[in-house]
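Coming up is one lone chain in structure tokens, specifically the form predicted alone.
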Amino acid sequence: MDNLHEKVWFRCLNVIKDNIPLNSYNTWFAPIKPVKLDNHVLTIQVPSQFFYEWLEEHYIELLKKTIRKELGKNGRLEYSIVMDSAYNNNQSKPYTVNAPTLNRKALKNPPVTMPLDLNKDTGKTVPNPFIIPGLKKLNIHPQLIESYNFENFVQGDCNRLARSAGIAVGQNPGKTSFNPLLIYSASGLGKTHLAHAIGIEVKNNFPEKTVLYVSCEQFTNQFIDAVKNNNQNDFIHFYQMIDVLIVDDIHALAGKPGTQDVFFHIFNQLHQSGKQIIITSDQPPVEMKGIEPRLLSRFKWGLSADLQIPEFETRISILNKKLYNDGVEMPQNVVELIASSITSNIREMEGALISILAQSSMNKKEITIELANNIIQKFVKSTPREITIEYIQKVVGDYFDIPVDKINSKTRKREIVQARQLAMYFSKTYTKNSLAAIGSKLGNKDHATVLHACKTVKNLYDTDRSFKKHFDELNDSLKIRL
């Protein structure tokens, strides 16, 4: 190193590294850059106001001792604080801090400095509860699961639109019409996997971009902590740094007006800055309850894509893919048995597969149909049974002796229309599918048609005794499965 200020700071870092955990050093000291050394005053550059405050709260004593050791009793440390451009609509605005009140004042001049008073009595510091790994953009951990990638996400008719949109976003984040991209489905159909896959695709294509996956519960808890400790601005500033924000289970914002409000402002800032937003939900926006209309309208700006229950062939492919990734083999007739026995939840289907492999390995038994069937029966009995749209179609069709393809046809015959309307009503009642998904499976109808069918069924139930009898008998048949 040719410059004295770099040599001095390098020696300081060696001392600091020996006195704090390595992860803390990498987060809070590795990003700092030495700027100059003038008359025993060492100036270091930190990336933000929040960064400066954190150092002052947590490491001031260590900094005091280190600077005195390297520069003597007259040594001083000054901070050059540069606000990240993502904080202020892509306009870099330096901030200064006036100790001890920490008032903030925007300046038009070059980055200003804040001296570290080596004689100041710091007293007891209050930890900042807003803790996410790292602060500087390069140090923000994306919290992505590497195995949840596109290579391991099997494509089928059930997820083709959502997967294609996800790949497009991963290859061009913030630049497509899919912003926000909302992925919705019932539990266990791959929403979280797809969300992670998009984040991983972005990181592979754009390593410099900051990607963050966070559950809605985690986001809410962080905001509550920020409110308690009066550092909401730090919370907002942090999220405005993100290039690709992935929020899982956004429906969990229901009934939380304060968190909805802060997410609304973060959403607007990111969207206006051309950043990508990806959210998942168990419902489409039109069916979300307890979410403010202004936020719901933002969810509708981009694309809402649903993941439906995978067809038999896709379930087979999912199981074979997992076997291949795990490096194990299983008779194909056993794979088909699993796929035909557990139809509505990929997570449970994979759980049954793992149980069969575990039993075979622990008991040193060959995997056979008999072994698999015994395990599947126990597994299914211990797992809540789910009713699918396909099952409802079959029950209604058998009851009225109408083929399923007739129920899904465009015919307007009264008896077939009523059967279709009943299937729509029971699908809405007993499944977690969206109205749009129900309509697509029952004659390729839109969500408005499904709503109309549900209203019609309720009216006929109250006015038509014969229809009421059919309804009750069908309802009893479906309840038996639960």
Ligand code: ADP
The other form holds:
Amino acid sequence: MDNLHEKVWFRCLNVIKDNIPLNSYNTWFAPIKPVKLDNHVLTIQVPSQFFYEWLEEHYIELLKKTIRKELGKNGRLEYSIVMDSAYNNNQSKPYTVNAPTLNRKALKNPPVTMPLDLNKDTGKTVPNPFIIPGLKKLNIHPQLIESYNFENFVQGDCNRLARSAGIAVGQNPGKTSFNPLLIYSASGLGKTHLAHAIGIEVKNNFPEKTVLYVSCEQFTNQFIDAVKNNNQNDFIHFYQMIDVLIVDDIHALAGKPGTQDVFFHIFNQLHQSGKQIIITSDQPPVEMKGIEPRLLSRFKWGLSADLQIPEFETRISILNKKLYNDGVEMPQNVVELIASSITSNIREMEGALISILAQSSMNKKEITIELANNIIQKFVKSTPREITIEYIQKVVGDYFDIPVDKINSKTRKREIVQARQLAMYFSKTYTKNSLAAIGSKLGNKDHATVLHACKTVKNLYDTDRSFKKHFDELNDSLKIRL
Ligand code: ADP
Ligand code: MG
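Could I see the form predicted together with the named molecule next, after the form predicted alone?
Following is the full complex, with the preceding chain placed first.
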């Protein structure tokens, strides 16, 4: 009767094999070893906690039926979980979790752990695709891009919350309430840069911590490979070692239930053990499509912070920082032209800057407004050009030599009122903003004031020759930007 447990398990396997795809069988059931059978309780040994959770989640019904069939209605299944990992230098500390199964609650309440002298041979050893056996945690390459640091990440109203949360996380990974920290924005607004910056900050503050940056795509491909090679466990073990996990563009998980599943488990394990998770996405959790609700709800646990389109001044600072870092110079009016022509994507804005630099150095031409304008025209051909209220304010302010904040003030001094009215008129003519939006940005006025300003400008144009001259000059300098 000694090997009764083996016989029973063998019969169970035959039933299971008939009920699931061979691939799943090979992955999830072939590695299981029957350990003992005591009093209608069959103990099976599984390679990891993750394995156990996976079985409980995906195969609970099948296991329940099979065990009842073989052992009668008092039959029960217990798991013995072995933490055999390639990463702890083979000093595996086998322990057993006797988790009463056929009981979903076992998942919610962490299973009781107790030391048990398990037979160390846990079956086949599979090569780990991500780490060389015996490799220490510290040797995991974080995949961080050095220049994407906080130093190079220009601060502005557009990123204030996300940036400060990032710094807090960088100084205290896993210990703030920003876990996970989710950074979201449209493309080209700095998610990847900020995510790297946090990783770099952690590395600077805690060199011993294991940080890993992966794109969601990379994560998905690794997982697909692991499934193909039948070594999901190594995949999981690898991710369990990370102290700060950064997954970029998490929205790419949409419609990939298998990868979402495995990410869910990794997320839980890391989160439970106080590890930091940072994810980026093109949308806030509430708007993400194709992602399981249980994952979405976890994404909302920590802090979701967005990056907005940077204001004109911040765009200028970003360009200047880049020029400074690269040790090159460019006339400020050209920098301003770039910042006013390309408004909603920092990556494209930097692209235009680089093209202008390249063109001028290749053709040994001086960087002039005309050269820049030509390049920008080509650069943004696909996207309609746009003049912003901020840009108009600046052009009008420069023209009359009045600081922008004066134009925006409440003052009723004649020259300033006139500049403000012109800015309102041009904003109405050249932007798609509503009268109310124009008013609120230009001196906090209401829409009626803007309407009145537009009428006044028309009247003055017809009656006041010097006003007409100013108007025409301003109009010309704005029009070349279109
Ligand atoms: P996303 O991941 O949101 O698409 P990226 O992080 O790739 O955007 O940013 C695009 C480019 O803009 C990168 O070169 C990045 O360095 C730069 N960038 C974005 N935000 C800032 C910022 N606040 N300061 C400096 N550079 C920035
Ligand atoms: Mg990105």
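The term rigid core refers to the most C-alpha atoms you can superpose between the two forms while keeping them within 1.5 Å. Numbering follows the first chain given and starts at 1. Just so it is clear, the model here is predicted, and its values are computed rather than measured.
Once the rigid core is overlaid between these two forms, residue 331 does not reach a Cα shift of 2 Å, moving by less than that. Comparing the forms between these two forms on their rigid core, the Cα displacement of residue 394 reaches 2 Å or more.
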